[in-house]
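Just one chain follows, in the form predicted on its own, and it is written as structure tokens.
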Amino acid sequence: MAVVRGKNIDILFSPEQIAERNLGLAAQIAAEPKTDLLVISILKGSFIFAADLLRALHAVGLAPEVEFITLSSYGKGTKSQGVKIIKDIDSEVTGRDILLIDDILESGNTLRFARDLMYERGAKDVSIAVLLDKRSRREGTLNADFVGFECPDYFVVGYGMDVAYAFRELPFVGVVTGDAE
């Protein structure tokens, strides 16, 4: 357990757990064949994950170019759901495998609308990896290709994840679980 700003926050993933997993994600990565590889993380939840990955992904011999893309989600809970666009890449994906990288991936619709959009323009491929994988609030069948870990029904923060803008520099995935004493 962890004290942070006044919370308790228990422990669900370490840092050299984290680390180990990246490490094993970019091997698996790298052993499947890639064509002008574009990685793109969507902001703002993977930033730290994303980055951890991308120097595993060059410690196993891959040297891809990095795009970020920052969608946001709206109309949760009514019929009108939906995703948009915050701020887009700036890269043609044409022809390109693409890489998502994404910090959690729980009901799918952001990166669904992530990897249909990628789809649309052009690319040749469009793989998943997520540091975590919350299967139990997943709407419809979409997974992702790469999972750094299976998450318990849990609200978790650090390693990049927020409430309400804190605990992100955390460097371990946790679940606050309450004032500290």
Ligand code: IMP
Given for the second form:
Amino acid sequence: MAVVRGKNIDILFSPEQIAERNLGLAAQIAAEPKTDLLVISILKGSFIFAADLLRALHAVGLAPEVEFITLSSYGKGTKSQGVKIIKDIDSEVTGRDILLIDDILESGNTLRFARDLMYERGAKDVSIAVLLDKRSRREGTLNADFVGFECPDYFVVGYGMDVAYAFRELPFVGVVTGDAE
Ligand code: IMP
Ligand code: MG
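Form predicted on its own done; form predicted in complex with ligand IMP now:
In what comes next, the whole complex appears, and the chain from above leads the way.
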């Protein structure tokens, strides 16, 4: 347990567990040969995971280009839910292998939007790496090719993920359980 901002936070995945898993993910990713690989980090939530996974990819011999796209979902859980681009990538994707990185796969709407967008732009192949998979929340059939951990159905924070802009800096993934004494 940790106390941050006066809140108790239960640790779900420790820094050590995450670091070890990132190396495993990198090895899995490297096992499928890629040409002209472009890694796209989906902001904001994936920034820490992407930074660590990219260095793990270097450690296994990959040399991708790196891009960032900021996406935002609106109207979650309603009929009018959707995803919009807040800030787009600059790079050309036509004919390229793309690896999308996100923090957490929940309904799948964010990653479906990103994957479809890259295919519309002519990407050759789009694969998906996520740190956490909340399978119980899925809407539709989208799955990630590379999953760090199956995630229980809690709202999680840390390692890039926030609640109301807080807790992104934590080196672990945790769950806020209440006020500290
Ligand atoms: P989806 O579009 O429903 O798959 O939701 C994925 C996005 O929602 C992720 O990229 C996260 O930014 C956010 N998200 C979903 N669950 C959590 C959570 O437990 N903590 C923090 N962010 C979350
Ligand atoms: Mg996100």
